[in-house]
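Next up is one chain by itself, shown in C-alpha cells, the form predicted on its own.
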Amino acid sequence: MKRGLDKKRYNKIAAFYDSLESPMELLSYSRWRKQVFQRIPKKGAILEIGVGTGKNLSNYHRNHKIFAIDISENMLQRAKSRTEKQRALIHLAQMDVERLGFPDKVFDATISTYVFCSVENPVKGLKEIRRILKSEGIAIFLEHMRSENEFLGKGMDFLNPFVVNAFGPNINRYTVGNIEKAGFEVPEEEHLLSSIFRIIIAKPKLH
C-alpha cells in the first residue's frame, strides 16, 4: 500500500479504530500485548513504532523514556489523550518508519505491534530500526504473517489483494525473513496462534 493511502486510511478510521479492534482485544490481543511487555528492558530509551491510538502506553514504567511515532496525525491525537495518565515520560511524533528522524544507535529497544503488515517497504523500515538501535539493543515485534502451512499460506496469498483493498494490512508477509534481511538475528520466536501470530525478539547482527 502506498504511504499516502496508508496515512489517509488510518486518519479516516482513527475515531473508531479501538471499537473495530475491541473483539480481538478481548479475545487475545490484550493478553498478547502483556506477554510482549514482559520482554522489554526495565529501563532505557524505547521507540514504539506505529503507536496508533496508544493501546500500549499503559505498559511502560517510570524509568522508561518513550518516543512513540505514527504515520497518522489523527491516531496520534488519540494517543495524546492517553499520555496524560501514564507514569512514563512519553514523546509523540508523526513519523514514517521508513525514514526515522533519529541519529544512529540511540535506542535500547524498539517495539511494534501489528505494524509491519502495513509498511509499504518493510525491509527498508526494518533497516531503519536496526540503524537507530544500540549494538546491544533489541527489537520486539508482535505481528501476524503468512502461515508456514503451505496450503493455508497459498489461501492467504489468494485473499491478500482483497484484504488489502478492503482493510489495508497485508496478511501474507514473510515478516521473520524480512527482519533477517534487514540485518537482524532472531534468537527468540514464540508462536501464539499457529504460525500466523508471533512474538519475535531480534538483535542487530554484529559484523
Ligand SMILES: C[S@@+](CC[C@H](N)C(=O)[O-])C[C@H]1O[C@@H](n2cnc3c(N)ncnc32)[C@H](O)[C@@H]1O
Second form
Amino acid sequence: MKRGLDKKRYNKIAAFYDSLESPMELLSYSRWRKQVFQRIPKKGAILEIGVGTGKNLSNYHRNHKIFAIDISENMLQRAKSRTEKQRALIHLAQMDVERLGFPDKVFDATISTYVFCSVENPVKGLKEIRRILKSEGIAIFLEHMRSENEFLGKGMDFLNPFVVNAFGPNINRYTVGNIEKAGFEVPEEEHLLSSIFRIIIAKPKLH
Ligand SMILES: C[S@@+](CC[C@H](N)C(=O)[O-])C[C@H]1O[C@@H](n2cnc3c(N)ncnc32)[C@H](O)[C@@H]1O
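We have the form predicted on its own; now please give the form predicted together with the named molecule.
The next block holds the full complex; its first chain is the one shown before.
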C-alpha cells in the first residue's frame, strides 16, 4: 500500500465514520468494546492506538493517565470533541504507531480496537508497542483478521485485494502471529464470530 494512503482514507471518511459503523456497533461492536475494557488495569498510564473518533474514551477512569494517538487529523478532531465530556484526563496526539514518539517502557497498558487491519506495516507497529510497554505491561487488542475456519479464511484471502482496493483495511491478516513476531506472548485469546474478530491479551516476552 502506498505510504500515507490510510491517513488520507480516514481523513476523508472521518465525518461519516460513526454513521457508517453504527449497524455493526449496534449488533456487536459496543458489546465487545465493553468486554475489552473489563481487562484494562484500574490505574496507570495507558496508550490507545488508532483512537479514531474516540468511541472508547468513555470507558476510562479518573485514575487513568490516557494518551490516545491516531494517524488521521480528522479522526482526532472528532475524538477531541468527545474528550471534553470524559472523567479521565486524555491527551490526544497525531502519531503513527510505526514511529511512536514515547520513550521505552513507559506505559502500563496499550489498547487498540479495529486498528491493525489498517496499519501499513503491522509488525513494525506492534514492535513499537512492545518497546513503549513496561516489562509487566499488557497489550489489549480487539481486532478482525483471517478466520481459522479454512473455508472462510480462503474466501477472505480471495476477497482481500478487492476490499483493500475499495475500502483500505485488510481482512485476512494473521494478527495473532504478527503480535507474537513482535516479541509478545499471547496468554489469552477470545474468538468472536467464527474467529474473524478476536480479543487478544498480550504480554511482553521476557528474554
Ligand atoms: C477502523 S478505525 C478504528 C477506530 C477506533 N479504534 C474504533 O474502535 O472506532 C482505524 C483507525 O486507525 C487509525 N490508523 C490507521 N493506521 C494507523 C497508524 N499507522 N498509526 C495510528 N493510527 C492509525 C485510522 O486513522 C483510524 O482512525
